Structure formats: structure tokens, C-alpha cells
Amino acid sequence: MSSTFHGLQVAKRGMDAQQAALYTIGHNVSNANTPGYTRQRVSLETFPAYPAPGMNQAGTAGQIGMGVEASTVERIRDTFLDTQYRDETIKVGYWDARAGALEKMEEIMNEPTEDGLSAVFNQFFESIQDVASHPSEAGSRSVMIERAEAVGNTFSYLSTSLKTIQGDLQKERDVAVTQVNSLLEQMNNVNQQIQNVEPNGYLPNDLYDERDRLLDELSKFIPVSVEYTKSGENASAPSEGVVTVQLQTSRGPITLLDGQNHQVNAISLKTNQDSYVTEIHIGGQSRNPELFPQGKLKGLIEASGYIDSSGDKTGVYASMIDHLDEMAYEFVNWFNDKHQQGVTLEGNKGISFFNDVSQKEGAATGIVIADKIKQNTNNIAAASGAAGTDRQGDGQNAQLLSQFRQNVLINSGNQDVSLDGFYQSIIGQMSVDAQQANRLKSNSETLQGAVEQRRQSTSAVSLDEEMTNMIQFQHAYNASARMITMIDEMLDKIVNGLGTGGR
């Protein structure tokens, strides 16, 4: 038989359970604007009915209800949406890094404008035409030298600026590696805290939120997969356990964080003397940068430059710097060769117009007009024919030099193209790459935003919903309190109202 005070206990349990639900709503409302917070709900369960199965009782559940209890406080989260969000975040990180690098490159190359290399070449070409038309005029020769200096300065400016941005990207790449390793260490610490709490039967929801926030942050840099392992046999059923994080590569996964053993395998980059990445080391394994999976880190490595499996330098900025060096090398050597075949105004054999450039690497920063040309404009070999005779009025060699844009041939894609064609092709390729990076970045951001919206509709705090639930639980609490009042009146009747006859 149940106790006289049975009803009081049932009502008390009701008040306790509704109170726990109201406290959880208060926690949700307080964190409505907290980044990474997941709304929580109290799981209400029926308290075991009376009488409970036992040695002296029936083996089945009782018939008299004992009220309600708040069993657990759980997060409302969809892991499938988390996986989708992180997949899209990887793409956003990669294309954002490439788009940012190409945007800076477009600003430096500044084409097509009146200040770009193409415009400077046009002005130089026009100045040589003027010398060809008026070979004896000192003014035309002086302008030609000034225009040639502008070509050299523009080559040097472009190459130096590209190298500066490349250096900045290399620093950003190294910072990204540090951030990845820091995120793994933080995740390892959270894992250990979760493993200490869960065996006591609790759900560390706020620690789960922090770990998911770190996983979201990590997925900007590298693609990872997550495996969950229970903390122990005493952990409650809804507990998530510790996570093991693996990097997905084309040659199989590599463990970055071993959740059970609390071990972090940090990422490190091996670089050469020019800070180009040659290998990527992770926990005793190495990968060629070419095979490293997509993400912001891969985007930064590709932008700043790396050594591919063939041993060649490659990358967005490395390629453009090499192309400028090749253009400068071919231009200077061709122009000097043709200039040496001409004759000066005083009838002497032509000399090198520019200082000789012996190698392609660094040629763009080494275009300098020869001192003898700058000191005496008459040394410009505008004339042709035999030396030793007066060449006043002869501009035939200048006419040949003015055609250098079509005559200088550079190998591009297993075929020889003119200087103009080569420059147009690298500028065109840069524009196509930038458009592609911006388009794919925009597409990825759109998909990421759509997934994030669905994720927020599940996990974020809705103040309207919380207010509605608050009213619901508040009335349930009041009803339980009213139940206690009713039982109190009933007991008062029993204690003070019965057996009063004869008083």
C-alpha cells in the first residue's frame, strides 16, 4: 500500500522536473547569441511505478504512478548537417585562399591599364619608331632611353612586388600550420575533460559544443573525418565519447588526434632555401605537397609555391615570377643581339643596349641600360650596314628593333610565340584562374550558407520557442504546486477534521 504522503512526493517530483526544464530554458536564453552554442532540452521520463519489482513483490512493474523525473539534459544537434557543413567549409577555405592570392596578383599586374607592362612596352615601341623616323635627333634618342628605363623598372617592380606578396603568403601558410596544430591540442584537452566527466553519468554539453566549434574551425584548413569512442561502460547512453580525428588523403587517412590515447600528431612543413614546401610531415609520415588534400592550407601552399613530384617549382606566384624572368631574359638577349648588329650615329659598331643577363632566374630585376648608352645617346645603333661611315639619317636597324614584339620568340606550351602573345597568354591565364576561383568560392559559400541555415534551424536558440516552452513548464510547475496545496488540505481534513466527535 502506498504512503499517505504519496501524493506529496509525486507533486514534488513534478515540481523538480519542471524546475529543471525552466533552468535549462534560462541557460538557452542566456546563450542565445553565444557562438557555437547548441540549444539543450531536458529529457523527462516517468518515475518507476509503485510497487517496484522485488523479492517480496510481483516481478512486473507496479500500477501506481510515481510521477516524473528529469533524466538527462541533451543537445539538439544533427551530426549529418555537421558533416555537410564541414565538407563545404573545406571548399570555401581552399577557394578563398586561391581567390585572395590571385586578386592581389591582378592588382600588381594591373592589366589592362595605362600603367601595366603592356602599356610600357607600347611606349617603348613608339619611341623606337620615332628614332627610326628621325635617327639624327638627340631628343628622340633620349626618349628611347627613358622608355627603356621604364621597361626595366616595370619588370623589376612587378617581380619584386610578386615576391613580396609571395613572402606574405608563405608567412600566412606557416601561421595556418600553427593554427591547425593549436586546434588539435585544444581538441585533445577537451577530449580529456569529456573523458573525465562522462563515466560519472553526466553529459558535458558545453564541452561538446566547444569540441564541435574546434572541428568547424579545423575544417577550414584541412579535410578531416571524425570517429567517436565511448569513454567507458558507466557513461550514459546519449554521451558522445572522445573523438579521433583523421586527415583524409589520396593515399589513405592519417591520424591527427588519437582520442583514446590522447596523442596529437602535429603537421610540419619541410621547405627549401626559398621557402618552397618540399614535403609535409604528419606523425612519422610524409606527403608531397602535390598530393595534400584540399583546404585553406593547400590553397596557401599552392599560392606561395612548392616543389612538385618532378622536382620543379610550381605555384601561382612562382609561375608568374618565372614567366616574367623568362620574358625579361629573352627580351634583353634578343634586343642586345640586334642592337650589336647595328651602327651608331658616329659610324661605330653597335654595343649591348642593356647590361648582359646571363641566367633566366632573377632576370626581371636585372634589366639595366648600359652606361655607354646612357652617357651618350649617339651610341644607340639605329643605323645598319658597315661600320666606319657616317650613318646620319639611317634608321633601318631601329626599324628592325621596333618589331621586337613580334620577333622575340618564347617557348610556351611546346610552341614558340611572340613576346606579345606570351604576355597575353599569362595575363589571360591569370584572369581565367581568378574568375574560376571567385566563382567556385561564391558557389561554395552559397552551399555552406544553406547548410549552416539548416543547421541553425535545428541547433540554434529560438527565443519564440523558448518563451512558449517556458509558459508550458511554468504552468506544469504551478499545477504541481497546486497539487501539493490540495493534498495539504486533504491531510488537514484527515488530521484535524476526523475523530472530533465527543470533543
Contents of the next structure:
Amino acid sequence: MSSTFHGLQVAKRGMDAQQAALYTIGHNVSNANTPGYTRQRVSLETFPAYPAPGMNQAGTAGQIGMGVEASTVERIRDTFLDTQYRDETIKVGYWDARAGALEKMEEIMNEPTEDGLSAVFNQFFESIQDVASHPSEAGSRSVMIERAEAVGNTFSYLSTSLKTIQGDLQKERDVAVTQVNSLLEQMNNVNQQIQNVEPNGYLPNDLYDERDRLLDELSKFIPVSVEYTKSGENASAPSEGVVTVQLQTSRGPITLLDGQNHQVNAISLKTNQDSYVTEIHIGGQSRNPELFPQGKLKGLIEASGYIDSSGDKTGVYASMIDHLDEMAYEFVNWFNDKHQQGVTLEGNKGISFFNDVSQKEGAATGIVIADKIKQNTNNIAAASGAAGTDRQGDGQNAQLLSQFRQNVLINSGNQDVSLDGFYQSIIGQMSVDAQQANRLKSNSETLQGAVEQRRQSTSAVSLDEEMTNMIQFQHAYNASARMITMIDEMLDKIVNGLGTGGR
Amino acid sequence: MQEIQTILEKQVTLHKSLSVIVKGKTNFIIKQDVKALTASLQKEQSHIAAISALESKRIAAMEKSGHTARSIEEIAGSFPEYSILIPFQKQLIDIIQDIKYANDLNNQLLTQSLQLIYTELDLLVPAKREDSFNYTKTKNSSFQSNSIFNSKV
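The form predicted alone done, now the form predicted together with its partner chain:
Full assembly next; the chain just shown is listed first.
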């Protein structure tokens, strides 16, 4: 036979449990707009029955239950959706960085417009043609010099602007590394807090939320794999434990955050004097940037330039700057060579038109017209043939010079192409790359949006649902309270009403 | 010539409206609106039928004009009067590429949601096991229930 006050205890447990459920609803509702918040649910269980049924027990038809217990408060979250979301976030990060870099480059190159390099080439070509048809006119000769200056200025403007943006991207890249390291530090802190709480049998749901938010944030920059380790014997079954974060590279994983030992292996970039990334160091291991996995960080490294495993400069901006240097170098050398073969207006042998450019690197910023040409336009070697004769009406060499766009040959992979062809192909490549980056960026954003929606539909707080739950639990609470009143009346009967029958 | 041009014009308009449908499908997939998705699939089917009918008409017209199985670009190279068809061809290529990219995206979106569905379904339904080594080569065609509820148990 159970105790006289048994019912009081059962009703009290009912009130406690419904109250816990109501408080959890309150927590959900108040966090409806908190980023990264996952709705929580109290799991209600019947309280362990007492006493255990046995032979020597007072016989009742069944066992009288001991009421309810609010056992755990759990988060409602689907880890598979988290994985899907993070996979897409990695792609968004990578393509976003790449598309941004290419967009800025397209703005600088500004093709096809009147300010682009090809338009400046056109004008230069026209001015040489003018000299070819009117070789003795000083006017057309000075126009040619001005146009040549414009070519030099355009080359140097393009090259320096590209380098400025590259510098900005390098800064952005360094900031990204700092952000990744700070995220890892924050995650380490949350891990430690979780490990302090879990062995007491509690579920630190809000800390789990915070950790998942940090992981989402981290997956913008680098793709990581996540492992969970239980934090102790006494931790309750649904507890998640501490997290260990690893970076997947093509040469095996590297641990970024060791959950059990609370150790963070920060990422650091090793750069050369031009701020190109040569190696990426993580916790005693190093990888060539080429082997680094996709993500925003990789996108920024690719955009701002790195040294690949064969020791060459690679990268979106690096290759464009190199191409411009190559074009400038070949152009200046060819033009000087042909110019030297000509004869000036005064019948002298031609000299270099531009100052000599000895090496490819930096050639684009070093196109300067030779002082002698600038000082005296007659020094333009428009004529051809032997020196010393009167060459007033001869524009043959200028005619030859005007064909620079077809005749300057640049080695492109396995064959020589003309200056025009080379320029067209690099501009074409740039716009194809930009188009692809933009398309994949918007695709992965759509995919990310779709998963996010699905994730929200499981984990986000639905106010309607919380309202119905509130009514449900409130009714149960009221009913439990009513039970207490009823039991109170029963006890009143025992205390005041019993034993008075014979009076 | 004139005939080919009208056919191409029709093809361009049809592809344009097909591209609108395909892009609409993206939204339906994201919203998981199966009803609307089925409706647009039907529309898409009728478009495809019309397009393939036009395509066979175009081939017939090309044959009639004596340029069997050659691209418009090739013909325009040798017969200048055909060069007015080139803008149509370019437009068509652009639209078809657009449709292809939209379909790629739809494909990825579907793969993504199916991944989720299969992972959740796999938790409920036991997977059929294939014998790795079957020396007797007997066909293992015994009926296996694939429902969530196994009545034999």
C-alpha cells in the first residue's frame, strides 16, 4: 500500500515537469531571433516506479505510478543537414573570393572600351601609319611619340593597379587566417566549458549551439571534418562531448583543434618578399598552397598569388601581371630592334626608341621613350635603307613598325602567337574564368540557401508551435494543481471528518 | 531559306519559354512544392515535343535546300545570303547554354534533397544485402519486403 501522501508527491512532480516544459518554451520563444539558436524540447518520462513488484507485496491490481519526470532538455537538430550546409558554405566561400577578385580585375583591364590597352594600341598603330605616309611632317612624328607614351602609361597603370589590388587581397588573406585562428580559439574555449559541465550530467545546449555556429563560421574559410569524444563517464547519453577539428588535405588530415588536450594548432602562412605564399604551416606540419583544400582561404591565396610545388609564381593576379610584363618585354625589344634597323630623317642610323628593358619582371612598368627621341622627333627612324642618304620621303620602316601587333611574337605554351592574339587570349581567359566563378558562386549560394531553409525548418523556433505547446503544458500544470487541491480535500476528510461517526 | 528562318525564330521563342520553366523549377525544388514541380514538368514535356518536331522540320528544310547535315556557320561561309541566320544560331546557343546551367543547378538541388531523404530512409528501412560471392550462380530472387513494417516478424 502506498503512502497517504503519495498523491501529493505525484501531483507535485507533475507540476514540476510541466513547469520545466513551460520554462523551456519560454527559452525558445525568447531566442526566436537569436542566430544559431536551436529549439529545445523537454523529454518527459514516467518516474521510476516504486516499490518493485514482488511476492510479499501488498496486492493491488497494478502498480500505482510515481508520476512524471522531466529527464533531459535536448536540441532538435539534424547533423546531416549541418554537414550538407557546411559543404556548400565551403564552395560559396571559395567561389565568392574568386569571383570578387576576377570582377576587380575585369574593372581594371576595362576591355573592350576606349580606355583599354587594345584601344591604346589602335591609336599608336594609327599614329605610326601617319608617320609612314607623311614621314617628314614633324606634327605626325610628335603625335607618334605621345601615343607611344600613352602605351607605356597604360601598361604601367594596368600593372600597378593590378599590384595594388593584389596587395589588398594579400591583406584580406592575412585577415582571413587571423579569423580562422580566432575561431579555433573560441571553439577551444567552448569545448572546455562543455567539458566542465557535461560530467555533471547536464546538457549544455546553448554551448552546443555556440559551437555549431562557430563551426558554420569556420567552414566559410576551410573545409573541416569534425569528431566528437565523450567527455566522461557520468555524462548523459545525449551529450555530444568535446569536438576535434581536422583539416582535410590531399596528404592526410591535420588536426586544427585537439578537443581532449585543449590544444589549438594555429594556421600560419609563410610568404616570400613579394608576399606570395610559399608554405602553409599548421601545428608542425607544412603544406604547399597547391595542396590546400578549397574554401575562402584557398580562394584568396589563389587570387593573391602563391609559389606552387614546382617553384613558379601562380595565381589569378600573378599570372595577369606576368602576362603584361611578357607583352611589354617582347613589344619593347621588337620595336627597338626594328627601329634600330631604320634610318632617321637626318639620314643617321636608328637608335633605340624605348629605353632598353633587360628583364621580363617589371617590364610593364618600365616602358619609357628614349630621351634622344623625345628631344628631337627627327630621330624617329621612319625610313629604311642605307644610312647617309637623303631619306625625306621614305616611310618604309614606319610601315614595318606599324605592324607591331601582328609581328611581335610571344611564346604561349608550345607556339608563338602575335601580340594581338596573346592579348585576346588572356582577356578571353579572364572573362571565361570570371563567368564560371560567378555562375558557380550563384549556384552554390542557391544550394546553401536550400539547405539553410531545410535546416531552419527542423531547428528554428516556430512561434505557432510554441504557442500550442504552451497551452498544452499550461493545462497539464493546472490539472496537476487541481489534483493537489483534491488531495488536500481528501486529507481534510481524514483529519477532520474521520472518527467522528460515533459522536 | 525563309522557311528555315521561321523555324529558327520559333525555336528561339520556344527555348526562351523553356528556359523560364526550367528556372521556375529551381524555385519549386527549393520550396519543395511537388505539385507545382509536376505541373512544370508536364509543360516542359510539351515544349520538348514541340522543339523536337521543329528540329526534324528544320533538318527536312535544310535537306530540301540542298545543305544536308551541315551547320549554319558552314553554309553561311559559302553562301552569304544565309548569314542572316547566324544571329538566330548565336541566340539559340546562348539560351540552350542558359538552360543547361539551370538544369545543372536543379540537378544539384535534387541530389542534395535526395541525399537527406535517403539518409533518413536508411535509418528506418533495412537495406537489401547483395551477396558478394555467389559461386552457385543461382538467382537470389526470393521476395524481400521493402516496407517499413515487416509483417513476418
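Here, rigid core means the biggest group of C-alpha atoms that superpose within 1.5 Å across both forms. None of the values given here were measured: they were computed from a predicted structure. Residue numbers count along the first chain shown, from 1.
- Summarising the core-aligned comparison between the two forms, the C-alpha atom of Met483 is found to shift 2.5 Å.
- Superposed on the core, the two forms differ at Ile494, whose C-alpha moves 4.1 Å between the two forms.
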